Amino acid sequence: MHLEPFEYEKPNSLVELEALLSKHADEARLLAGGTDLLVLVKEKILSPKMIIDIGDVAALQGITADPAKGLTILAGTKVSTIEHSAEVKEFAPALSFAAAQLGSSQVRHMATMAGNVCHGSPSAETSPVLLAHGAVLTIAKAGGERELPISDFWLAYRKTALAPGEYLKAFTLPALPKNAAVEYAFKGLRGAMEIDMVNVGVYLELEEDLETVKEVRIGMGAVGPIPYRAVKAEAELKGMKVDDAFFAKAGELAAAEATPIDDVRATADYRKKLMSVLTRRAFSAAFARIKGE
């Protein structure tokens, strides 16, 4: 297959990486695992003049957990590492589960969560969980860093808030309060190696009575041009008592806020129904987790 010519660089440090990005800006694309990027290049959807391989940048690898601050995952960390990490399983089990649904084992050993997020696909597996966690992104460039809530990262279909010369450096998932949990649910045509028809991540936090909703977040995927939160539903669900009526209402409101399309995987109507069912199931699982069940 004929490819458009491009330069290839492999920096060993953040200083080298940032210098390359500063110099080449829009002409460069980062290669972490390549499971998305190389497909787009081969299909000539993207034609970067430079590919910067960050595989040898040690400062972009690793996971740290702090009971007070939460979980930090550096952008070059492989999805398989996230899937099997003891820290992730303890502090963010829903993320571990979502990571395990991404592609095949071979893909997960190559791919990164940063690539999954920066690719901007509305059906990305990890995005709804990160939305539910209220993850904060560290975005860096030569000379500085900034933090951005992940809910502000996707601007339009496959368009992100990264400015020229910037790169995604890390994810921070705030520590969960004692009466809170995050869960993930999805539906695909097959059990593996499938793009999700619908996926959802939910955050449920209860008051001290363990019955009243204190805070709630709903991250939805594959029901719009970007992953996004059902903010209207979230506002209406706060203060409700958690019972069968709450689960039903949560599903109804999430489905109402979904804006899916018909495509080869599912109809828009079926996606709305799936969103309702999956949201109910995810909140039920989150409630059971909080109650120790």
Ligand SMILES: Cc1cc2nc3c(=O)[nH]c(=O)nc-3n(C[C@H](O)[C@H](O)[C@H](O)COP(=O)(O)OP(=O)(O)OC[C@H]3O[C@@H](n4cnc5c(N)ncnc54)[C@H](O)[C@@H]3O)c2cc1C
Given for the second form:
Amino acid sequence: MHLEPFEYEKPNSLVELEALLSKHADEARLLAGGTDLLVLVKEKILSPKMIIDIGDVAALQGITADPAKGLTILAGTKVSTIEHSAEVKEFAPALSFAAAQLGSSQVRHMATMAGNVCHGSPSAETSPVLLAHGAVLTIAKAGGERELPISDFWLAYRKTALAPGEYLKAFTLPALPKNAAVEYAFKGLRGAMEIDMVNVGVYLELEEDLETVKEVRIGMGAVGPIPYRAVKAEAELKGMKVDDAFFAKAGELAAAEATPIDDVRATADYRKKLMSVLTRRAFSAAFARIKGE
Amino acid sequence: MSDRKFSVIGTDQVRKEAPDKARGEAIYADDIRLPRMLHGRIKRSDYAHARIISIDTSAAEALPGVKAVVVGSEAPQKYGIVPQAPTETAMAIDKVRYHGEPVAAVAATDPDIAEKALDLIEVEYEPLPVYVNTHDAIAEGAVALHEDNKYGNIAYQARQEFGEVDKAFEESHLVIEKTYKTSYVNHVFMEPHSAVARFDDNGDLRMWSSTQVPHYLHTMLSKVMDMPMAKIHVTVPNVGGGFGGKGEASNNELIAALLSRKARRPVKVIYSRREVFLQHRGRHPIEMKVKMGVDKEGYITAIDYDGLMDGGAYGAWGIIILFYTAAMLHLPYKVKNVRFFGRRIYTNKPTCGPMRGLGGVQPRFALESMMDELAIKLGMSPYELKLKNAIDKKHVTVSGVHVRHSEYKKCLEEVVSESGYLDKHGKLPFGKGVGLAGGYYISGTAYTLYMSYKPHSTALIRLDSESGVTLQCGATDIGQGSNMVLAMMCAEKLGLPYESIHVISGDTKNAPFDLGSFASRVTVAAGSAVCEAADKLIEQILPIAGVALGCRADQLAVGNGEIYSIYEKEIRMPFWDAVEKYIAAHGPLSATGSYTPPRRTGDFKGGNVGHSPTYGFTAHVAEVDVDTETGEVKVVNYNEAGDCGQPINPLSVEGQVEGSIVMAMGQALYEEIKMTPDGRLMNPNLHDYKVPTMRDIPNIKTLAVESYDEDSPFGAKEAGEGPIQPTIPAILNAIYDAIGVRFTEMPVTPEKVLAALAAKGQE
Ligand SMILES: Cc1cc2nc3c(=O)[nH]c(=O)nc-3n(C[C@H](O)[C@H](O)[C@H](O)COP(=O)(O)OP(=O)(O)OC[C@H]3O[C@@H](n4cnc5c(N)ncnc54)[C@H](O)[C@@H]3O)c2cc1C
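The form predicted together with this ligand is what I need now, so please give it after the form predicted alone.
Whole complex next, starting from this chain.
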């Protein structure tokens, strides 16, 4: 395989990383697992002049759970680590499940969630769950940091809010309130190694009565140029009583807000139908989870 | 079977090469690195159908590191697996016929330079109309892909008729007529085509390649390189699967040889996955109009088949496959009246060819679906209808094909009882269903692909008290395990452990002649040759042992590494002592064996095709869950009962059967090569071309029915191509049982299921 030549750097610390990034802002690309980046480079879709491998930056590795702050996942953490983490299983089981659906075991041992999110594919496996969780991103560069709700991160097809010199440092998933749950549903043609035809993450929070909707979030994937929230549906569903009619309504509204296209994987029409069914099923599962069923 | 006592045959043996393969230590063609070796890359066309106006390679030749550039006109000799009708050249000359066809090639000191050089080759084209479907290709006024072809874009066509078909239909109680379509699918073997070529100072060519057919590659290299066969030596290292896709010379092999001759250095040419899809030779999409009738009791009265095969750009195995689809109509059921009409069409696509179970899978899909439908319309269980029509132990078809041994009925009976089919069919809740289908395949062919009377397989066994047992046979192990099967047969015959047999195979100089690995021929053909050679050795040794033991040779037998009297326990000696004595007295000890299949033919066009020494049979029951909201079909349970004669290695048979089922399931549910209207492949990679993954594989139970073909080596028959035949209709029949929709096209994607359910709801 013929690759265009590039320089390769492997910093050991955040300071080194940030210095490299600010110096080579325009021509450098970060390499995490490389499972997206190297595919693009080999297909000559991208030809970065420099590749900065973050694999040795210890300060980007790790998962911590804090009852107040929630779950923090640093950007260099491998998808397989997220999949198997006891903290993630406890505080964000839907994320653990979504992580387990990404590619194959080999891919998950290389890939990172930051790469998944920064690559910006509309069908990325972890994005809908992160939207449903209302995750907050820590974005850093030499001399500064900022926080951004994940729903503001994707701007257009494979275009993110990262400015030159910036990188994604961490994900924070706010601690789930009582009576709340997140679920993830997806569909590909086959059971693994798939680019999903549709995926969706839902957040359901109930009032004390355990039947009135306090808050919902719906993160949809593969039905538009970016993963995004079905904000109109969310507004309409708030305050409803949870029953079969609610689940059906949630499906209908999500589908109505989906704007898919026809492509090799599925037609737009089928994607809308799937979005309706998957959203309904995901809400019904979230409700069951809250009730401890 | 119980009266036959074997010590090696019928035992589960682990392949000797398996640990090496698992550790990545096994040597494949791509692992071969020779001193001064160059890397070859292929320039491919940007048009699916165009005249080549000019090719300018001067800039590529001038690039430092480039050692040779070749173009099509340097090797104008046409070749093809069917020598009477060659259609291909090593690279395109004057015209390209599919997008991605080789037009030139470069050898350079490293792959990067070779790839760069490709970009420097300028090719000027004059585009021609592109035909990506058969109907456009044969429409009035269509431009012929091959100007020298007599019938425009109809590559071949043939009719066969047996019995009185029209009369039989008139007298039928029930007749169904339908059109079925199969899709454009690839084998997806793991190892892409790889070849290394080297010329020595004597002008002799050595080639290492991932081929299934070193013999045919040998003949085609001789033709294209214009060299005597004796100056060419083909060796097959480990091969990562073939399934038919490596069943004839491929462009990379010929190009490696051409580049190597020109550069006077060894050259390796390996394919990317995209190039595997371009070389293709996958299953022919066929549009089949099928008509079938039954009488009141469900006995088949007649079959009328009209198949339009999409052949792609070149001839390849096409004509053979056309006649196989004809032959497949006659079994495994008793049919007295059969009409066949088949046409194979040239289109601007990568060429279709032989793929596991060639010629059978498409008509089987149509016929088994149709029989299911006929049975249900008659108010009869599909099992009953199929059992009624199933052939008996011996059978002769109206086309003159002799089946010397069949346990097909047993297959049907056992798969139905194992799966609980009768308790489930028509009785499961909406969305769940079971489907039954049967099938068969040849165990080798009666004819070579060219006129020849030589034995199809030969073997040489040498016994030496120092180097042990060396079994040499040209048969080619492409991962199916033929080395193991032949070694097990040899071990059983000589009364020695399987591990002690050293096999040299897949080599045109170091092993005696064999046609190759295709048509499920090796176990019966090469196996027979090995058995004959081993028998001759024993005939030579026993008299020596008889003298040593003071006993008549005809009272001696071999077993457990000894030669012993079958009457008196104490009369015995170590096998190797007898070998040592033989060599001391007579010199080297070796023997050859050979196999020529019984010749039978019909006096009609294609009458040679379909005859085989013996046949394998199989029956399947698939159980599916259909998600009626998403349209997703999940195959949950799968049962198979097969008649492969005596399984030589039951573990391997199970592997072959499971592999067949999974491969066909991919075709039924997921796989399809997609093309743009201008002939570009849209998904020539394993991300977008979807083979089943571990997560999709159902719970599979396979079972070998009690069977022994007395005329076969150790009673064995094929097990690698029969089991792929019934899977698609079994799954589609199960889908019908689940949701009441009959699919006549593949793949059955969730989207199609949902659309069909919606259409059904509106009715
Ligand atoms: C065989 C295979 C199967 C796959 N299956 C799936 C699947 O099922 N579902 C799915 O969603 N994806 C799948 N993918 C895509 C890919 O594996 C995932 O998107 C993965 O999460 C990417 O992570 P990575 O660490 O490998 O990213 P990389 O390839 O290293 O990086 C991807 C992009 O993100 C940027 N980047 C990485 N880290 C950061 C950071 N900290 N800050 C800023 N930018 C950063 C890189 O510069 C690059 O542009 C598959 C890929 C392959 C090869």
